[in-house]
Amino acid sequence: MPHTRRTFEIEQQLLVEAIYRRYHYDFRGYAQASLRRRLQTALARFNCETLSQLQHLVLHDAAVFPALLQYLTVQVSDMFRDPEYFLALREKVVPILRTYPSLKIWIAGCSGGEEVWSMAILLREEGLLERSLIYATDINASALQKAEAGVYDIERVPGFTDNYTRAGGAGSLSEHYSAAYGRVVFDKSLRRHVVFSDHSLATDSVFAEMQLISCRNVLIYFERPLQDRAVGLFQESLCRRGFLGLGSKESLRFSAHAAQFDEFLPGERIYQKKAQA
């Protein structure tokens, strides 16, 4: 019988349910079309012709799931990605953050850590890092390890540097890393202000009161109910008048929680929780 698209969809639903029941990773609310593309790529990696075969491996070989997780989660980021966003944080949000005696900042879905290190550098240059604690979370353990290491191929540095400059960098990005053997490693003193932790926007709850949450290019991979759950977590976690930053293609416009936020900088997708929310 030919392997039709409908068959693939059924197998995909069964695989996602199996992953949830076996490993408690919940991809049921993820955008199914995006998941389908990533699973189609994964089939070749695991020498499987069908998702049913892949499901068998996932259920009976515990070593397979961590490898499959690399396909199920998107690991694309950059230092000071969308420089205009970081410039807006520096010029418009930081002056307000200065009014707090201490700061808690949540980078949700931190991937390989590029945005975490970018935020730490920005805070250091603005004199806020010493009173800040950055929570960097993701569901991918390998991504968290990479993020915590802060090691990147040196070929990426020109792009990092260009973004840093366009984001209003106060000095030289090279002041924050050392280079050796074709790689750069970011200053470990930045690391002292970061907590890296496993956290799922699909299943976990809030864990602290934040002044700023940055969750960019994550909601686009969720279906609407899961998007609403994630934004609800952010709304619950933010202090009154706290800030939420989203990706350039993301918006609260159709969110169930849109009424709880003001559009602080609409062009940069930076929102502010209302005082009475």
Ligand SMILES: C[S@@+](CC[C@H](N)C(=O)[O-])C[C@H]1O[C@@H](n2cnc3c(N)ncnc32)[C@H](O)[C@@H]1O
The other form holds:
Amino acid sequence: MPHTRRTFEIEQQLLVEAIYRRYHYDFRGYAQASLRRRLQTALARFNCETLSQLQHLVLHDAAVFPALLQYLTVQVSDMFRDPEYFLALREKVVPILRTYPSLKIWIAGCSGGEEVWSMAILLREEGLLERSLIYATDINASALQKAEAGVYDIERVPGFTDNYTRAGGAGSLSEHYSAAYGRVVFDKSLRRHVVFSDHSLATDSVFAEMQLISCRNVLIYFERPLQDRAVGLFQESLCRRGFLGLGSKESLRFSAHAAQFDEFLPGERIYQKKAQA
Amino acid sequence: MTETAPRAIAIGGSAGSIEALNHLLPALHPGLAASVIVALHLPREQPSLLQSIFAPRCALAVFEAQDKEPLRAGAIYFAPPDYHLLVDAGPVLALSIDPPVHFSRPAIDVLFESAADAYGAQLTAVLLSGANSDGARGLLAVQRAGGTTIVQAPASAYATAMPQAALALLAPDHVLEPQAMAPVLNQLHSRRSL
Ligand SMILES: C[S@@+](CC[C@H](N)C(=O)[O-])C[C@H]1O[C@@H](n2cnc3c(N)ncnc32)[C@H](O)[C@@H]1O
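Next, give the form predicted together with the ligand, keeping in mind that what was shown is the form predicted alone.
Complete assembly follows, chain above in first position.
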């Protein structure tokens, strides 16, 4: 391995360790290659030649870390992303959720909230929102703020609407937002059923018993042991026969907890916790 | 050590590259001592047909890449549409939905640069036809890590921009027509040469 590569790797480990000790954000178990790419991009943004220089900034200037966090966490999301997933929830999972008197749903790694509003709209259309509480969590404070505001650029609406329709949307997406000044804002009435909070799958523990957990496109950023930790939390948090939905290219295939779940809808990456697990 | 060091062939392509792959992949030797990892620019919205197109025609096993999947020698892995494909330590495959690079996800630079880190001199990277400049920087990273670089001869490419962008940035080890690629790869990565 060339010298510079090896040095970068050492510096990356040290930086991540420094961040953990100073700010208690734990990136130690994250997939290395994509983290490395994002750190390389961050170097240019912070005018640093090396990660050691960046580490100096991070340790000595508390204003730098929130900015660096935007590079460490990937904020890519969409409403009704992978519409088939939401269609499957609507058609196959909702009929079972209906049998519960009240519902707790956890969207882990909710980013800018697109997935949260998608879920809330789906539940409202299925007549379940009134008895539901959605916990939307992430480690990125500015993403959480954005999620809570529920405000998106109007240019994104055609894409949202297209996904909504393909996800089996029962009416018109425009019933759930109002538009002004080039933006749309999702209804306050949806927001009453959502609690936003800071929660890390790497360091925090379980906080309530859930009937459905959706954690999509988050586990791909973790190495296996951290994936196992996160799935372990989901396993602990789910009620018997509760549902776990993953991203379209994620699975429990390599997970230490795979045996505790049934493949409810393998194609849509929807799992169900076993009754005796 | 060197006998067991994992080896890989990373292939990137865009417009016109499926035709090149038609010459290349079916001609790879069944005993190839390397994993073959392919990132092509494809439409995001539809599921990829690559696996079903190539599986019946290749001697090697053909898969769509899965996250954290350990890489096996003698297997071909395609990047799924709308995800970046990277190689991580292990070596294992890793997916990400980081923003597109060169308007593309998967991006060839992302695959090549991560594979260069993971495999160093044990990597051969092949850049095929395409109409943008993705892959050039990645190929340079492969060269700097000591790997072997191959660029499709522009005259044989349906879209020349991608091979040309690479040729403007580096002098690759080989500039080849698609028909000539498999023999070189078979030789570079045959079990006998170990
Ligand atoms: C690519 S986004 C996924 C957004 C959404 N779930 C989707 O699929 O569209 C990944 C999110 O995971 C969050 N994240 C990263 N590490 C986390 C951790 N340890 N605990 C909770 N969330 C995390 C990031 O901040 C980011 O918002």
